[in-house]
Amino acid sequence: MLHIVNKSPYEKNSLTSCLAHALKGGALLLIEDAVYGATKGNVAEGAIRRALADLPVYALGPDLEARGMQGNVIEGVKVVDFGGFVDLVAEHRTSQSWL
């Protein structure tokens, strides 16, 4: 399963919440201002870091450009751009948007 979370870790749990109940198996696409939690240094890096062993995370490049956050993303979260999301959606046979 393709898990997309579109909401700030500053401002909702969405991310926690995912994370909670994200599998192995499945990926993690942080697009919107979400991408904040794909950096170095925000509230939500140990646990980005911890999902890493499990699952692939990504972050969409276009809003971490848009956001100015492009350089400070957590290694091994990988950047895709708008055609590498829709691979993502193409590649998991379900996907569920965290709000």
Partner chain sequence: MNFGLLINEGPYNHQAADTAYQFARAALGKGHRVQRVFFYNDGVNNATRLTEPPQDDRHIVNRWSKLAADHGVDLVVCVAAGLRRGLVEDNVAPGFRISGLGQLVEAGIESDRFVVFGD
The other form holds:
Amino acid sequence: MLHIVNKSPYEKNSLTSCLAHALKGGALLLIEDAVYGATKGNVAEGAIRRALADLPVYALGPDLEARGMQGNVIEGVKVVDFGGFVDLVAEHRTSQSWL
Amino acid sequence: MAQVAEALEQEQDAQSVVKKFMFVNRKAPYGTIYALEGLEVVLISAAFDQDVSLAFLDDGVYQLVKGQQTKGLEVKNFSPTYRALEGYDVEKLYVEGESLEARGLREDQLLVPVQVVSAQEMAQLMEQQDVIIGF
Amino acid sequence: MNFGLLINEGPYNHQAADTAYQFARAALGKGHRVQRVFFYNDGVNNATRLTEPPQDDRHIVNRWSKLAADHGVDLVVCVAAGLRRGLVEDNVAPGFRISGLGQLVEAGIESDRFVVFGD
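Please move on to the form predicted together with its partner chain, as the form predicted on its own is already shown.
Then the entire complex follows, led off by the chain already shown.
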């Protein structure tokens, strides 16, 4: 399953809740305000680094760039564009948006 | 409901396919409209003979708390609708135990019979779905 | 592949409508089909033809209309959610149609992939 999160980790528990339900074989995509969670020094950095051991983590590049965070992404997080977003949805049988 | 009649017509076309639909509720009622309008989708989905389940986790468990009284707010109390779901053959209501516990809630404080599952079991249930709609 | 999308937030207030649009355009660009976009909750406000953003801003409503005209994307506004918010046949933009929630469930059944954009 592709898990999609769009909230800053400081705003809501969506990322925490998502990671508690993400199984191996799935993937995590951070979009909109959730891309802050993919950056170094963020409260979610530890959780993202631990998650990377079990599942690939992606962040939407245009969202990082719009927020000036493109140079601060945690190593191992893959940056994708909207085409990459589409590919991720296509590659996984289901997607779940953790709103 | 006119929408139910219309949905029944559309159901004729799509009835050969049965997919597993899960509606994931993670938001409290009344503060926003998502719980109420989400429930309206659930009722319509029942007309399509799909395999429908509801998941309640995080603040979504507050939707099921007994004793909701909305007179003071002058808004509709839609909590009785959860009890009506059985009549629509929507009988799979999964509530995450960790979410209840984290909010000081017990199963006997909920207004409808549910199946309490762990986060790990919930994750497995989600994995089995074809379509997951969260509000 | 055939995609169905659900949009639950209005334009401008929340990024969901922008994200969904960029996703739809990218999917079409890759040769996928976007069968239906269903607008629910405040998402119905994506359909109002009365929208007039400042000239230097993107026109979210017209962008959807063009997507429908160019690619045959079926833009469906929930009738009940629309009525709640004052959206009726008279004020929906070209390419949008008003219909019931059954269209949302049908999109879930018929599409290969279903993606929710909301708050």
